[in-house]
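Let's start with one chain on its own, the form predicted on its own, as structure tokens.
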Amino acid sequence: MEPRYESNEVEPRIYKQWEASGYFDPDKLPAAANPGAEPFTVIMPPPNANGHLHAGHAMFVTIEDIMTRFARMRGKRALWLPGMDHAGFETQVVYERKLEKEGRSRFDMTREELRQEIWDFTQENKVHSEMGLRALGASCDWSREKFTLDPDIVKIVYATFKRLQDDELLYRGKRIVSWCPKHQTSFSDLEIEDVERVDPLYYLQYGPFVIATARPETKFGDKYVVMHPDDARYAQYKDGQKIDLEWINGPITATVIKDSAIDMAFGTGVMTITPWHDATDFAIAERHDLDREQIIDERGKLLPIAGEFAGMKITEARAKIIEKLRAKGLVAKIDENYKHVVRTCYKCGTLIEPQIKDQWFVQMKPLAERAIKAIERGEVAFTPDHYKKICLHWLENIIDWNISRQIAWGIPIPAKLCDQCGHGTVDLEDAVKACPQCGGAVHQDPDTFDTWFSSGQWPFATLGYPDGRDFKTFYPTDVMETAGEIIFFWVTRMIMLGLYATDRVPFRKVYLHGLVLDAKGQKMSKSKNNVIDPLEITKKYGTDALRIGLVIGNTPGTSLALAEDRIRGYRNFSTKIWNIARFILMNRPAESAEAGALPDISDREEIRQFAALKAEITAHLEAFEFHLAAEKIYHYIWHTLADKVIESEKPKLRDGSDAEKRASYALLEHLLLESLKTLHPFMPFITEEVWQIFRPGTMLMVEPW
């Protein structure tokens, strides 16, 4: 053995050996010859193909690789299926920033040109990310790798879309959506970031009423005044009553509406509604069949209904509108310190402007009901357990899902839209030439699917649903491991769509890890200049040091502050392992390589103690308590094997008889090799390297646990 362990030399060499062995493929494992071998499946949460790997990727790679290597060593047909996500909107935003730096804009390109450029961009990033996953030790089956834009994946996504229509769970209609004026697309509610702000709250005189609003710019078309039917303050006003009053641009006639959605404690308990630009107002208008009128366009500017303010951005128009109302004597008072939550685009921070638009929606309640029953029956378990309640609460209060996105990059929606009546028809075969409702001319829907619609089908789509051999063998999968922050975006949707398409849950276990934070406990971001590149860390300290540093002390679902000093400390552990192995090897008796040359030491107390420890570690791994399992083997190697057992055997190795030397060596070699087996899922590179020095011609990754 070399005097020092050189991780940068060892790791790429060992990984090439693993790949060449074919053992990442469950069909080539020794277990594949056993008809009764139990399958074990993890589907990789596909990293976005729009950038390089970050510390969060290192976290999921480590945890999922631990699961897979543990299962593989226990004789299971272990499949860890890798993939990459085209990441629709996320990728388009990244590419738009690239275009801005180059002095270009996506609005100066055709959709086809933009799609081709982004395709080339993602393919470059995809290759880089795959190299990064290898560098992190991911023992996934590259022969089965999938991309969310692969034709077979798209075909399955389209089939689900068509089935939803056939089952009357899909509809297209004018409904209110969350619209980003900058990115010119709608979002689902999960892609909205709620931000607390302090703004003025304006109390405006609306005929005999005083209404409170933080958005006077939306009020030009308000002609309905709404109050709770049980509000005694307004008992004299009747539902449907007409009231003439002076408003922003002149006299109007308002109609009284009584609706129980009104919060009697907010403001004065009475409000006007803007159905086009507020979800609550839209719901009221739906219930009472009220008119809707657009006030603000898709770019955040006021329309002609605003009169002299038409064409202004709402931010610049607000103060001028208030001045006009004040001149008319219609400003009752202003509360300058109104704390409220505003909805913003999670990418650019632009205020979301609700708009009524024709979009494709999925009725979610029927899908959610099946998911709720499956979770309550225990068909899907959660680690940490409290995520079960969080998941159920969201499913019980689910709303319909807008799956349309007004972007070029993504899976095109296979549908035709009528030029005359706007009716949408699912058209997988490009066969619809006229509107089935009115006979009018049709055109291709220009929108793409929400990324989560395709990735929500990832577990069964990647395995070749419905007839693929892998689907029949490896579905349902065993574990879905991912970040807790996307439980609503992704996990619940996979459960719903998996049950809908296959009648089975897509996975039996959900393991949710927390965020990887910087050394100060802050969320990593490029703007803070605190992003940790895991590959830079591995070059300095070795992949094994990073991996075990991400696991020890990291309880499921909690965030981990990752300091470089922490990883440096675990590099010392790699050095310790190397030195232990080197010391033992230096004391190997010359005849030990011969069969039966070493004495039987199975009755030694140290052997029994390690067997008991390994049973505990096995139980921790089975319970997904990776932090406890890693900590126990770490402490055993450093503080028991090195500090106690080796030290107690040194006198015999130095001064003992040949029989005593052989017995001491046999004990130390046995404990070292068993320790390497137990540590392998956590620190695969150094354990494999040392194992092969002691057992040439064999491979630790498939040694029996």
Second form
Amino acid sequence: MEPRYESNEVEPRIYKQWEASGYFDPDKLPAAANPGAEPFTVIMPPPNANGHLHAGHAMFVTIEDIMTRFARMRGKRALWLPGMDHAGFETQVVYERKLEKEGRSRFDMTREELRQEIWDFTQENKVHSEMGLRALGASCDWSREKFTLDPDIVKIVYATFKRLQDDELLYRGKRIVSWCPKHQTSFSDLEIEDVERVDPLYYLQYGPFVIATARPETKFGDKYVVMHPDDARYAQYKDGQKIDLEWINGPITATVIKDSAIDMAFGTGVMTITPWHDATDFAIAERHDLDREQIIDERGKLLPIAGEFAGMKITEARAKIIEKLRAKGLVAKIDENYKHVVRTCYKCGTLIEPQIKDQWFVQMKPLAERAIKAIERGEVAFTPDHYKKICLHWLENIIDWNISRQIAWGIPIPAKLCDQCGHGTVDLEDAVKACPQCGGAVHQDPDTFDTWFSSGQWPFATLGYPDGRDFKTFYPTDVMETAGEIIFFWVTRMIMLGLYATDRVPFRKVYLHGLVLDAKGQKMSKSKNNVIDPLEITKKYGTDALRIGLVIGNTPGTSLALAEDRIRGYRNFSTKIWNIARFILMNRPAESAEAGALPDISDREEIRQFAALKAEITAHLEAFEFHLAAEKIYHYIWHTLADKVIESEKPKLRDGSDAEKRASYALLEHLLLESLKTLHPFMPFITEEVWQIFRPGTMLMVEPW
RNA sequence: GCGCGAUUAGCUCAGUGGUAGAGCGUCACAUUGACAUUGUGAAGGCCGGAGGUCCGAUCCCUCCAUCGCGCACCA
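If the one shown is the form predicted on its own, what is the structure of the form predicted together with the RNA?
Full assembly next; the chain just shown is listed first.
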């Protein structure tokens, strides 16, 4: 053996050997020959094909690889199916930033040009990410790799879309949606971030009433004045009553509306409504069948209805509008310290401008009900357990899902829209030539799907639902391992869509890991310049050191501070293992290579002790207690095998009889090989390398656990 | 507002109904040894606060505090 362990030499060599062996493919495993072998399936959360791997990827690779390797060694037909995500909106944002740096803009390109450029961009990134996963030791089956834009995946997504329409769970309609004026697209409720702010609250004189608003710039079209039906203060005003009054740009006639959504305790208990730009107001307008007018355009600028303010951005218009209202004597008072919550784009922080738009919505309640039942019945179990409650709470309060996005990069929505009435018709075969509603001419829906609509179908789509052989063998999958952060975006939707499409849960267990933070416990971000590149750590200390460093001391669901010190400590552990192996090999009796040459040492106390430890570790792995399993084998190898057993055998190895020497060697070799096996899921490279030095021609990855 | 999580050694975190553990750091001693180091040992914690259950609570229950995070259409 070399005096030093060179991870940079060993790791790529070992990985190639594994890959060449074919054992990543469950059909080529020794277990495949055994008809009784249980399948074990993990579908990889596909990394976004828009950038490099980060520390979070190293975390998921480590945990999923541990699960997969453990299952494989236990004789299961282990499948870990890799993939890459086109990541619609996320990728388009990344690409737009790139364009911006080059002095270009997506608004100067056709959709087709943009799509082609982003396609090339993702294909390049995909290769980087795939190499990164290999460097991290991922024992996934590359022959089954999927991309979310693969034609077979798209076909399955389309079939689900159609089925949703046939089952009347899909509708297209003018609904108020969350619109980002910067990104020029609508979102679902999950892409919105609520931010607390302090703004002025303006009390405006509206005829005989005083209304409170934080957004005077939306008030141009306001012609309904709403109050609670039980409000004694306004009992004199009747529902539907007309009132003439002077408003921002001249006299108007307002109509009194009584609606119990009004909070009598807020402000004056009276408000005017702007249904086009506010969800509450929209709901009131729906109930009373009121007119809706657009005030603000898609870029966040005022429309002609604003008169002299038309064309202004809302932020600059606000002060000027208040100035004018003040001059007209319509400002009753201003509360400068009004604390409220505003909705912003999760990506750019721009204020969300609600707009009424025609979008595709999935009616979620029926889907959520099935998911709730499945979770309550324990058909899907969560680690850590408290995520169960979090999921149920979200599912119980679910709202309809807007799955349309006004961006080029994504799966095109297979539908035709009517030029005249706007009606939408799902059309998978390009067969719809006229609007079934009014007979008008139709055009292709220019929108794409919310990327999560397709990712939500990932477990069954990747396995070739409904007829694929893999689907029959490997679905439902065993575990979905992913980041706790995307539980609503992804996990709950996979459960709902999986149940909907296949009538079965997509996975039996969900394991959620936390964030990987920097050494100081801060979230990594480019702006803070504290991003740790896992591949650099790997080069410096070895992948094995990084992997076990991500596992020990990390419980499911909690975040982990990644300190380089710790990884260095585990690099030292690699060195320790190497030296243990060297020492034992140095003491190998000359003839031991021949079978049966070593004495039987199975009655030694050390053997029994190890067997007991192994049983504990196995139980921890079954229970997803990877941190305990890893710490126990780590501690055993260093502080029992090296510090105690080897030390106590040294005198016999040096001065004992031949028989004693051989017995000592047999004991140490047995304990080392068993330790390597137990450590392999955590530190696959060094364990494989050392194993093959002792057992040439065999492969630890497929040794029986 | 509702909910969830956290609070344990200097730091980062495990853990258990029976006098508290790891890694890193600190200190002392040893060691050229299988060990770009390692070994032996030490210091260091009223296990956030207050009640309760129990023979016994860091662990279970209640309340509180602080921090973090979700969810929430009050203009």
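Rigid core here is just the name for the largest C-alpha set that superposes within 1.5 Å across the two forms. Predicted, not measured: the structure shown is a model, and the values here were computed from it. Numbering follows the first chain given and starts at 1.
**Student:** For residue 98, is the CA shift between these two forms at least 2 Å following rigid-core superposition?
**Tutor:** Residue 98 C-alpha, core-superposed: shift of less than 2 Å.
**Student:** Could you tell me whether the Cα atom of residue 634 shifts by at least 2 Å between these two forms after core superposition?
**Tutor:** For residue 634, whose C-alpha is compared between these two forms after core superposition, the shift is less than 2 Å.
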